[in-house]
Every structure is written in C-alpha cells, then in structure tokens.
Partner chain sequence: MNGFRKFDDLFWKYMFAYKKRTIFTIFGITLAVILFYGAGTVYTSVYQAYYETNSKKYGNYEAAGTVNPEEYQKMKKLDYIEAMLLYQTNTQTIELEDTERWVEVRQMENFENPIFSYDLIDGHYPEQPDELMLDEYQAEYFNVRTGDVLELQGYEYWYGTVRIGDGEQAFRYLQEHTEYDADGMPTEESLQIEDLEKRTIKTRYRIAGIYESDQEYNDFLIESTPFLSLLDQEKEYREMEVCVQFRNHKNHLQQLAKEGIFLEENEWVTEYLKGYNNSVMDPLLQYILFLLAFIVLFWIAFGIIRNAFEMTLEERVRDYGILRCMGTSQYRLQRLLRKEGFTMAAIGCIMGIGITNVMIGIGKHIWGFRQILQALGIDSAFRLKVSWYLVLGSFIFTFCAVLFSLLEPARQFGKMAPVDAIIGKTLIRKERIKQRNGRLIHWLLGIEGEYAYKNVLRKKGTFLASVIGIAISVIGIMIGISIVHIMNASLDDANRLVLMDDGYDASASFMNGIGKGNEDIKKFEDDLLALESVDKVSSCYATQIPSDGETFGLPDGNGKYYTSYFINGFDEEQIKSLEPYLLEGELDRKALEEGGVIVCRNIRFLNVLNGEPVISKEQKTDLKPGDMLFIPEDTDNFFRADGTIDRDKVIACPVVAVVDYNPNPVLSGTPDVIVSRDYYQAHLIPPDAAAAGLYEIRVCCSEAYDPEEIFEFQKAHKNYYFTDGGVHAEKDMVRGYRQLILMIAGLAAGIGAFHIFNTLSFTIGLRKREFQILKAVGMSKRQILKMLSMEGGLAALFGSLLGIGVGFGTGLLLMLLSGEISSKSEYRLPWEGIPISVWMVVLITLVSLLIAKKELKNVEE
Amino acid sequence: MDIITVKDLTKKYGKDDFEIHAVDHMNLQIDKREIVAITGTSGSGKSTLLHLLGGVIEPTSGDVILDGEKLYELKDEERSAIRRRKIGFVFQSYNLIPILTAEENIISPILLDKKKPDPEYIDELFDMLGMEKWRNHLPNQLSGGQQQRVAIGRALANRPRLILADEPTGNLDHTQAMEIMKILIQSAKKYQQTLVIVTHDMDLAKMCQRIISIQDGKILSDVTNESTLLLDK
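Chain shown above in sequence, structure on its own - the form predicted alone:
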C-alpha cells in the first residue's frame, strides 16, 4: 500500500525563455516501509522533488497525496501540522540550535508540538544513534558525523511515518556517510518507516531497495535494487 502518490506534479521557475521545469509532470508512487533513493546530477530536480513530497514548497500544478491526504489542498497550518507529526526531515546542513544540548535539540520538535517527551523512547534513540555519551554536549562540541546523528534523532523525535533525507551525508567523509546511511535504514526498519533519500552517491543509493534516477525533472529510470549491499531485511 502506498504512502505517497504523486500526480502530474510540476514545479516551474522563471518564465518565457527562462522557464525551467525543476519537476516536469511527474507521476510516482512510494509504498509504506519502502527505502528509496532518488539520484541524479546537480540541477536534475531531485531536491525540489523531495521538498514537494514534504509539503515544503508549493507546486506549480499537480498534487502529492501523503497517507491519504492531498497536501496542496490543505491550509498552510494543516500542512505544517502534517510536517511536524508525520514527516521527519534530515538535510545536508545539520541545522542544530547551537545553544541547546544534543538531547535538547532532539526533543525540540516534541516540545514544539506541545507534547511531553517519552524518556524511554529518547533513551532508545540515543542508544540507536550511538550518542549516549554526548547527550549533554553542545553542537560545537560534536564532530560533523555526531551532529548529523543528532539531526537524525530530531527527525525521529515525533515518531514520523516518513523520513525525507536530502543529501544527509554531503558534508561527511565516506566512512561517516556509510555509518549515517546505516542508521537511517536501521531506523526505517525498526520503526516501520518509509525512507526517501536524495543522494548523488551511488554507493549509498545501492543500499536502498529502490533507485529512482531523475533528469531534467523527469524520471529517467525506476528500478528495484537486488544488491547484496542492502542491509538485512
């Protein structure tokens, strides 16, 4: 059963001779609990597509149906509530709040949603992230890989059904990138989430169950990955 359905989705920038189709009349379905990589060259439209899937930017036309709701027929506040409660975002820039500890950064979305953190779940997240020893450290006391682990924890704080990751390993070396990717996949499997990751790194893409390649805003290929690199199901 699908969690995301994209119908005739288009995002245009500019006009007339300078008009660019970042996403060009795209149709796509992503199933629940699927682990999907979106690949493509710089400027292919992959990050724009991810932002449209998450309700971050408005399409020019078409729609995204997330878990049965048409995102772009909702009011802004309704779409914001869906982003907070159903979607976890991970970006290349960690975007941590510098004056908050690792733990405070992770629980911030819960507090923003006016809820109380579940201490047992937060402990579980720190254990999965391998960050227990650093939960009281500030971002500037952490390495880049550690900061991205905290950013992942923050994305998972509200137990989202969908994780959207936009080049989450772009600032990391290969070893750290592989570790971060393994954490994202481990989380998706443990919490039965759908994971969609934008990456230009084919080593990371090959760890996913499905690889969608896009070019000029259109799907170039969409293949199921049978690679043995895929982590244990």
Contents of the next structure:
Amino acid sequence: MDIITVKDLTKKYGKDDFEIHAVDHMNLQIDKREIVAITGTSGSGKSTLLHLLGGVIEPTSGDVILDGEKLYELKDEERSAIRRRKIGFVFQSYNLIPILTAEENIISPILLDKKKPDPEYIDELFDMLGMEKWRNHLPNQLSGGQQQRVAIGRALANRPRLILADEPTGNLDHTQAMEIMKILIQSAKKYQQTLVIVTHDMDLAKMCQRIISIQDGKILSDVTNESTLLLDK
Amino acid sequence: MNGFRKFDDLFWKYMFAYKKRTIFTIFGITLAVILFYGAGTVYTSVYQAYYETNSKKYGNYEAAGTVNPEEYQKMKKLDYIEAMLLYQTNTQTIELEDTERWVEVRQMENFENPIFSYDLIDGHYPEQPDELMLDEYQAEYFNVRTGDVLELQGYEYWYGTVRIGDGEQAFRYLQEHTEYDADGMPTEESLQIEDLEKRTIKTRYRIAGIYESDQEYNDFLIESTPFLSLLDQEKEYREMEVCVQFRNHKNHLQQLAKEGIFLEENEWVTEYLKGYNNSVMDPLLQYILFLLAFIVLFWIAFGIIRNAFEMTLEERVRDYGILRCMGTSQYRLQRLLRKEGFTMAAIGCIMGIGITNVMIGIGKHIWGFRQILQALGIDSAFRLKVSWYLVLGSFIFTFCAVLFSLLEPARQFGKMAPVDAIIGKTLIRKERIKQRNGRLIHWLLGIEGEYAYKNVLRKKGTFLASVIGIAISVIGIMIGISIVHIMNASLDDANRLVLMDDGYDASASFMNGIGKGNEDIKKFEDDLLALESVDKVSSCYATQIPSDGETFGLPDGNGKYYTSYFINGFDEEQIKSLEPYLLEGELDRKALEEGGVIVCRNIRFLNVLNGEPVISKEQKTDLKPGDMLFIPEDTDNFFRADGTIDRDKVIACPVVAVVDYNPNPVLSGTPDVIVSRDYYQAHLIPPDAAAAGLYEIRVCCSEAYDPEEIFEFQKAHKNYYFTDGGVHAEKDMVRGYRQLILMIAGLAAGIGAFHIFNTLSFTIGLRKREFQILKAVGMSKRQILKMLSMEGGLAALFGSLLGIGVGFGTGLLLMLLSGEISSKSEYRLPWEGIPISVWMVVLITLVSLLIAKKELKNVEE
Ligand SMILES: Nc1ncnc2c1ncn2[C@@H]1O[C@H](COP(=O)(O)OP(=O)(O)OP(=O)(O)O)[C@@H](O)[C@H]1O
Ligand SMILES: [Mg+2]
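Please supply the coordinates for the form predicted together with the partner chain, as a counterpart to the form predicted alone shown previously.
Every component of the complex follows; first up is the chain already shown.
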C-alpha cells in the first residue's frame, strides 16, 4: 500500500536558455512505513523533489498524491491542513522559531491544529530525543545537534504519517549525525511512519531500506537495501 | 515566558520578543493618534467652551435690538417668539477727584434671566430701581463697597447721536425738529445742541452687591462693564432694548422685519445654532480643511504602521516560512499579523487618547495655551471635552491604517512559496542593479558609497521608510513655521490697524485736561515711565482742523478740494525722526520756530484689494516748499455761533518741507501738518486749551507689561486714562499660538524621528549577518559605519527634499487660505524652515548613527 504516488512531476526554474528542470517528469511510489533515502549530487533536484512531496512549492506540472489526495489540486487552506496533520518536516538548518523555547517549538504544530498537547506524549518525545534538560531553552541557547533534535520533535508532534527530512545531518559531525539518524529511524519504526531522508552521505543512506538516487531531476537508480535490517537490530 | 496555550499566542510572544520594534511602532501610532485625536478634541473642547461661555453670557436669545412700547406689545402676540427680555441702558457720569467718568447703567427686568449672568461675590441683586450692582474691579477702582451710596449724574435730555433718554419734552422736540434724509435716517445737522436745555440730574444709588468680573484687569472694563440696576416699573419708557428668543431656535428675523421690527442677530448665540450661518470660515472651506487634515494624518499613521509591518515581515520572513512549512495557512498567518497590528494600534490609541486628555487637561495651565483661551474669552469655561465620536474615530482611524498597511506586505508574502521564505529570500525580488552606476559611485564615494548605493536599491522599502520619516519631520517644521508666519502677519495687521507700527502700542491721556499744562504732562510722562510695563513714551500734540471746503483744510492732489487734517506740534526730537521721510525742502529748525510747516504728501492706508490686504499710500496734497498753508487763528473755536467758519482770522504759514508720510500719525486716514511744538502752543491753540493742546501720550509697552500694574496706576491716578488697544492681548495670543504650533511641529518631528530610529534599529538587526560577512571580508567597523552614514545621508537628502517641497506647497496653500479667512498683509514662505529642517535632519542622522554604533557593538557580541 503506497502513501505517496508521484505522477509525471516536473518543476522548472528559469526561462529560455536558463531553464532548469529541477525535477523532470518523475514517477515514483513510496509505500507506507518505508524508510527511503534520496541521494544525488548537489543540484540534482533532491530538495526540490522533497519540497514537492511536502506541498511547500508548486510544481510546474504533474501532481503528488498523498494518502489518496491530489496535493496540488487542493486550496492553500486544505493543503496547509494536510501539512500540519500528515507531514513532519526536518530541515538541514534546524529552522526553529527563535522566540519560542524547545518545548514551545515542539508543541506549536499541535496548537496550530487547535488541539491540546498530550503531556505524556510530549514527555515521551523529550525522553526519546534525550532533551529533557533543555525543555525551556531558547534555540540560540542550544547546540546544532540539540536544535535538530527539537526540530525532529516538532516534526513528530502531530504524529504525522510522513516525515520528510532534507539533509537533517548536513550541519553536524559524524557521531551527531549517526545519533540523529538513529532517532529518526527509531521513531519511524515506533510510530509506524514513512520516512524520506535526503542525504548525499552514502553511509547514512545505507541505514535506510530503499535508496533512490537522482540526477538532473530524473531517477537514476532505485534499490532496496537488505542490510539495513541487520543494522537496525 | 510561559503561556503558550493557543497557537495565536504567538502574536504577543512576537510583540514581547521584538520589544524595541513594538515600542517604536506603538509610539509612532500614539503620536499619530495624539495629532488626530488632539486636533479634534481641542476643536470640540473649544467649541463647547465657546458655547458654554456665550450661552451663559447671552442666554439663548438669538436676536436683540431697540423697540418702542407699541412694537413690544405687538411682539408679545407673535407666536414664533418664545421669550423676550427687556432692559434699558443709559449713560451717566460719576465724579472723581478733579474729573469724572462715564458709566453705563443697565436697568434689567430681573436677575434670574440667564441672558446676562452676573455671579454675585458680595451683597444681593438689586431689588429696587435705586439699587446698583457693579463689577469687582469697578468697585476697587471707584473705591466703593456694598452698602455705600453712590451719586451718579445724567442729563435730563441727553442728546447724542439719536439716543434719547427720558423727558417728554426732549422727545417731542426731536420728533418735531428732526429732518430725515433719503434713506429715512435722521440728519444730525437738523438738530442744534443749543436748542436742548441740558440739566443735570443727580441720582443716588445704594450699592446692593458686587459681581464677579469675567476678565482680568481689563482697562476697558471700567467703562464697558455696566452698572446694573432694576427697571423702574412705574416709568414709561420710550425705547427699550429687547432680547428675543425664537420658538425652536428658528431664524424668524425676516418675519419680524415684515412686521416693521428690525432686530439684529445675536451672533454669539446663533453661531452655535442650526439655521443660522455665521461661521467665521466658509463652511465649504472648513470641510476642505478638515478633509485635508484627515488625509494628511491618515497618511502619516498609515506610513508609520505600514513601514513597521513591512519591516516586521522582512525580519520574520524565515519564521513565517517555517510556520508555513509546518502547515500554517496564509490566512492564519495574516490573522496573526492582524492581531499583532490591532493590539499595537489599540495600545497606541489608548495611550494617544490618554496622553492627549492629560495634555489638554494640564494644557490650561500652560502659559501659551492659557493666553489663547483668554484671548478667545473662554478660559474659565474651557474643559476637556471627550467626544465619543472622536474616540471611536481614533480607533477606526488606526485600525483602518493597520488593515490598509497589511494589504501589500501580506500580498507580497503570499506570493512566495513557504520554502523560499525559509531560505531567506527577501520580499524584494528584483535585484537588478546597474553595474555602471555602481562603478561611478564607487569612483565618487569609494567602496562604502558603492555598498550604500546598492543597499539602498536593494532595500527600497526600508529606504523609503527613512525618507518618509525625515519628510514627516520636515513637513511638520515647515508647516509649523508657515502658521507662525500667518500668526505674525495677523499680529502685524493688528499693529497696523491701530497704526502703531513704530512700537507704540498703547496710549494715555487725561480724563480731563482742562487747566493742565506742560508740567502736568511732563509729570504724566514720568509717572508712565516709572511703570515696569512702559518702555518709552512720546507726547503727541495735535488738533484737528476741519475743512469748510473753501478756505481751510489741506489742498488735495488736484488743488481743488480741501480736506481736514491734523496739525501736530512736534518737539525737536520728533522733527528729527522725520528725516528719513523727507521728500522736498529742509527740516529747518529756525523756519519752523517762526511758523513754517512741514506737510505730509501722502497718508498710508490698510486696504483690502481682491481679498488681499495691502498697505497703500494716497497722495493728499501737492503743496510744495514755498507754498502757503492757511491755518485758522483759533483752532478751538473754529465755528461761529451760526455754524459757519470765521474766515477772517487766519495765519499764513509757509511750507518749509514735504515728507512722505507721518510715521507717527494720530489717526488713520487724516493727513498731517507738522509745526514746531513751541509755535503750536504759542500761536495755534488757545492759551487755555485743555492739556496745552496734547492729543495723547503714545506709549510703547515693555515686555514686562502687566495689566495689574496698569490697573493700580489708574486707581492711583483717576485723571489718567490708559488705553491698551488690545495689542498686548493679541501679542500674547500670537505667542501662545506660536508655542502651541512649535509643540505640534515638535510632535511631527518626533513622529519622524521615531520612524527613522525604528527603521534603523531594524535594518541593523536584520543585517547582522551581512555586517559579519563584510567584516570577515575585511571591512573595518569604521567603514561599515561610513557605509551606514552614507545610507542615512541619502535618506536624509531625499527626505529633506520631499519634506521641503511638500512643506512649501502646504505652507503656500495655508497662506492663500488664510488670506480668505482674515486679512493678512504680507505673505512669506517659510524660508527659515529650511535651515531649521537641515539642522534637525543632521541631528536625527547623527543620533541615528550613534544608535547604529551601539547596535553594531551588540552585533559583535
Ligand atoms: N528557487 C529556485 N530558483 C531557481 N532555481 C532553483 C531554485 N531552487 C532550486 N533551483 C535549481 O534547481 C536545481 C535543483 O536544486 P535542488 O535544491 O533541488 O538541489 P539539491 O539536489 O537539493 O542540491 P544540494 O545537494 O546542493 O542541496 C538546481 O540547479 C538549482 O539551481
Ligand atoms: Mg538540497
């Protein structure tokens, strides 16, 4: 059963001579609970693809079907609702709201959806992230790795079905990167989420079940990685 | 800070997080509200005070006039007359030391009527016709108190212009002997004063009470404030003064006129009633001014709020991008912004309204404001009047400005994909900067200049914000100065109208000059000079020579007609002062002592031409040096008993000099002939002339002018008479207005300055990273500051140009409009506003740089 279906998706930038097909007539399916790595060289269109999957940029043509809904046929209001309920974003540069504390950042998507945060679940998240001590710190009082943990916590807050992470470890050293990867994969398993991670670090990609590598906006290879199951034990 | 329970709590969290911006924005809104609400509230409060003062003073009587008993009876039957009040005024004299003073006795039907409200401070209201009540200053001046008996005297048959007091005989006489001209007006010539037997009648009044004066130490008060008494019901009056109140306050003057009863509108009251049209300003003009003011204020408020939002959005573009990625819809984001805007608007509004109310409340005690209120005669009634329309209006005004301000930034933000916002793409998308220009500027101003130029082009929004900020300050100053000019012009007018352009703004004379000689005048002068209030005095000896059309008078420009003139006896010093005005001949002392005369070729007029007042000169005589001027020998007894002029006794005086005009004229419009003081006293006036031929002592008041001192002076010297001319009150009022306008200009400058500081602190906060990079690339802190000051300089330049342009335009418009409203004699553009503005702009820029320096330090940490 697939959660994401990408149909003939294209995203062009620029005009005439400068026209770039960041994503070029791409077709793709991602199953529920799959853990997918997207790799490729710089400028190959990884981020663009991920943003299109999450509905945060408009495609030039084609559509993304998320859980049976055509993302780009929806109105801004409806697409926003899908984003906050079904998708959790993690960016390379953490992107926390600077004026909110770690905890406030994490609960903000819940509040945004006009729900009450479940204290047990929040405690559980902090426990999993190893961030109990920093609940009331502002982002600029945290290290990069800590900030990324908060960002992951925020992405998980609404128990989304899909986590999209764009080079979540890009700014971190190797040990930190492994830690973050572990947290992401663990939580995906625990909460039965689909995880799509963009990375150009093959070591990290190998931790995933499926590795899609793209070039010039096209899929170059799409392989299932059996060894991850071992790694994951 | 805890309390993040709802997502929309973010709005106040942002407000707290960006404290400086919030405070600056709120201050900006507050100042705009102070301007808007303040202008409205001052207007309504003044209006209300006027209404209260006038309705207290004049009741709700819309018309007044003189009627006879038949007319009065007729009016009683008219259904459109709601109420009437009768009173009777007659003039009597009161004896004082070696002189006497005229007083007006107003006999009223009763004292319950609100038309004239007299607040008792002592005793009771008169209950009998032989009881009197007078004003507190009069009581002090005449040195009387409640219970005293005062003796007034009046003529039984009082012959004035037309007024007839009591006395059947006089009335009948007038009926028989009055001739009427074509317009049905009685001609005065048909009556001879000798025909009326003048008999003084003394009346004794007991002082029943003393009433509160509504003005402070007004020297006119002694004469113009009435003594009050009760109407003698037994007596049959021939003519009565009546005040009328129409039913439903409708204007029925026309209908009354059809009945043959002519009354005058009581404008003090009708000014505030519908159905009458007495506004000083044309209502249309008033609306236009209101509209203009509203638009200007709205744009100021809009400019401030809009720029604040634009900056806010630019600052938070990344945060909002994150929120969008998290699944916040555009609508929610806009709602967040709106909430923030409305909160700041509400706080700014409440603060603005509060501060204004407090300011107006204490404004009464500020010198300048009090002067204005006093001059308007509403100082006691003036109270803060909170109009709920205005409060509501202020809120609507700022909320509209907020909504309006959010439109454009929200639209721009809406166009961006959430992710673009995160990456930090700015709202300004086009980034095409012409390389060539950059190079030229690099060559001119160095690398800092090039960067400054590029930054300005890249951040047009913030640059515009600074420009607008500077422009608002400059416009405030320029318009303020324009208004001060208009005020000054009106003060000049006041001076000119009373012809005191050489600084003499008051005059003094003897109540009774009979038997007074040069020594008494010298003593009078010395007494005056001893006063703190008086700077200098100049005695004016003059007498008027009427024209008989044939022999006497001054030959006019055509040599045909004769016009009456003043003959002045000048002392040496005064003659010397004529030197700058000499046209022909010489100011020859010897010739003057022997009876030579100086004539003024022209007189000056204040005219209103096409609505514009001008000082014009008019030639009054073509006499030249060597010509003869014939002066009657006895200027006091000019007319013979039969009313003709005795032409036989004349003195022929040779003209020795002609001057342009007399800079110290006695009376406007009358040409002058000048002789030496000695000759004047020895030959041209009778030896027993009152006060040795003195016309008046012209007085130049000092800065320390104090009405109380003048009042004491008058009290101590009952024969001295001091007339202020009202110029002082006017000067004080103008100074008060000036103070007020400077305050407003200061407020505008403050708004502008806040605007600039807001923009600046924002820019630096936002460009932290840019500065860090520039420093990393090798730019020194000084160079960064230099770059910033160049950016500031550019904003200052454009802002000043814009401000001066708009300020000049508005100033010109105001002056043209004010020319319509009242007579101003000289238009001047607010040139001196330019240096003041430049200074202020430099100051603001310098302060901005200081702030920048401090902020840069913060960046480093
Ligand atoms: N907003 C944009 N405007 C114009 N071109 C863009 C924009 N975003 C991406 N591109 C172009 O699209 C192509 C794909 O960009 P994308 O960011 O998806 O690459 P990437 O694979 O994520 O690279 P990296 O590994 O460096 O992050 C690039 O050539 C890039 O220049
Ligand atoms: Mg990328």
